[in-house]
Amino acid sequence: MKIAIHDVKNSWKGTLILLLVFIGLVVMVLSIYPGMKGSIDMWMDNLPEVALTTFGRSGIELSMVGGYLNMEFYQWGWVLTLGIYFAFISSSLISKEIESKTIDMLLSNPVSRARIVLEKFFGLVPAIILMNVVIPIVILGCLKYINETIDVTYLFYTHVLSVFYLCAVCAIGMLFSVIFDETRRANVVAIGVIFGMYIVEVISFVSEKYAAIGKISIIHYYDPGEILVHHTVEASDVVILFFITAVILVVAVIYFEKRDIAIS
């Protein structure tokens, strides 16, 4: 495991500052919720159906704290920019080894193309999961400065999922990071990926006529506002994702092995 400890030590202060800037996020959303929760409802009569049900069933809930969570931190911060950022950096891993010409330090050495691709991978995962532990952490003790409650065991659930869900969002940031040379096509191409699959999600919920096109996106099967609001986790979307995830990353270590890879 030297390149995944090594991708670690190279990527720990952007981790750190990614994860102050969510602390700083979920801080920020939760220190205005006291001042504005009495105006919600009278807020949410004047909008219009169809922004009620762009998040689901639980964006119609947000005078509970946890439809608030979801709709102002985890729809959009969390689901969609933390997803963005991970998919970002996957897509980086391998792409920029072959556009700065460093891929060939790694090749030259006694390891598999297999075994760069998935070490690259587990490089990410220490990210994920301490993202995944202290904000959290940080919820708790927002909510319990402020008088408010929500259940614990869902919001572990809804973290526990997310780490199912990011690991998903990098195998599609290692997969396009194998295909491309260029880092930035590499990167525009991902983040596009992860955009359309939340742009498909949220069409699903506007119509039932559209609500089966959701099933193509790994969105479909990480919805937090389910998890906390409604306390409903299944198991299925779990074992999908954890499918997906192995998937690609078995498509992304065939097509590395397979390729040529120009070496000066």
The other form holds:
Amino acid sequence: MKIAIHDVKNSWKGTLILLLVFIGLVVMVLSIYPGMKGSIDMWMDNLPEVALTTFGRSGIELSMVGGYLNMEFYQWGWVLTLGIYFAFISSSLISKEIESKTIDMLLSNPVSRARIVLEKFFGLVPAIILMNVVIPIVILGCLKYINETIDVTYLFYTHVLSVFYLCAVCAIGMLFSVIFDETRRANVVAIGVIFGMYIVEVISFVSEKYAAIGKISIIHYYDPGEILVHHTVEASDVVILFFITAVILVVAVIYFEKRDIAIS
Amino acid sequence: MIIETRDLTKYYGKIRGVENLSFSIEKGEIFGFLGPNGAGKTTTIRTLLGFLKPTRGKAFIFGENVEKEIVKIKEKTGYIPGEFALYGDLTAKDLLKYFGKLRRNFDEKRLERLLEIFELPLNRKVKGYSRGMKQKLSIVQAFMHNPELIIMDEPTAGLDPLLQGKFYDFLREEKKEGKTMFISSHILTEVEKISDRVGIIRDGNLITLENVDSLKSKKGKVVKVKTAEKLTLRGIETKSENGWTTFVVTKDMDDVIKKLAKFTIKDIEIGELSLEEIFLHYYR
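Same protein, different state: after the form predicted alone, show the form predicted in complex with the partner chain.
Complete assembly follows, chain above in first position.
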């Protein structure tokens, strides 16, 4: 785990900034909730149907703080933005070493390529866990301050599933990270895939006709609204996300073991 | 046998890297791997170290196949890459600590000794290092775990003469301890100072394997002379251009000078044979 530990130590500043940004975001979103609460129904009546389905896959329950958080924070802030952040970070990990040629130095040590892929992946897990521990605590703190309550159990589940979702995102990023020699290209493709999956899931939700295609999107298996608002947690979602992570990591390891690392 | 290759061949798609390389290096030997730029030196090294998969043929280090047991091989191997791409955001201290943890035989005392020879500003970030400092850091990391084999890709390019001398002295000491070294270079005079044996590679093919002594006997001077009369020298192949006559002298310089003395010499230049000229002269 020495490579993972090294990576964690080296990236703590970035992780801290990410955490602070998201704490700020949560505080901001929740601080305007009391003021908005009264006018939410009126605001919702004026929203087009499509917007409702797009932002809240599981329907809109804005008058409850869980539904409000889902729509104003989790759907775009967490699933999409944090997903894109981790896609960006993970897709940089090995492509950056290849692009800057430091991979030569790293591989001059007695470490296998498989170990590098896996350790670099595991080096991301502490940041994922940190986000999923601190943010719900901040949410609970804020809610107490504005005298609102939320079901703590389901807030907890939301973040347990989030860990699996973000791990799957990182596995996808790792795959592109071992395929491309240029960091920027790996970033663009990984972010594109996450964004594309978000769009696919939204389309499948809006239109009955395309309902089936949502299943190819990892975002289909993580819906904070479903958990926070409707209090439904599917164990199969956890299994599927875990399975996706494992399979993609195995593919990344095999690909990286087989490829040439040439100097361009 | 420390290194052995059998018909080692690497193609990048259709582009040839190296072809049918077969050679072996004994324990305690310093092997110079010589060839002009683009001849396939780096391709050979990268294939030996498992960065590239051979298209055909096999390579063994410590008797282990490099395609299968590369991690085991690297425990006893040090590597100085041709490009000193080090982790710029780390200080040298952190980088050495990091790599030390990844290596089994890392030896703190040895590192201290290395740092006495190759002094480094340890607390400065590597991205602020000059080329020479990066090179010293590459050398230190390659030797710090007391490897039995050290593979070096043009290790002295960019070292100042003083440091080069220190480096060669250090290599000689390591050799006394039975270390095996593989050094690539495109400059003959660099390799011949230190090597026991030399392999010459050109256009991806191994042209010859020779002891340094017999290679040294193939040395010579290039003489370029401008004479008033038309110059002809018996038994020597000459080339004329713009009043200058060029030829290679491999043994009897005295005889050549005496022959030249009969002409009116307007100008003369005498230089060492370059590697390319040795190729043209001896291995065509």
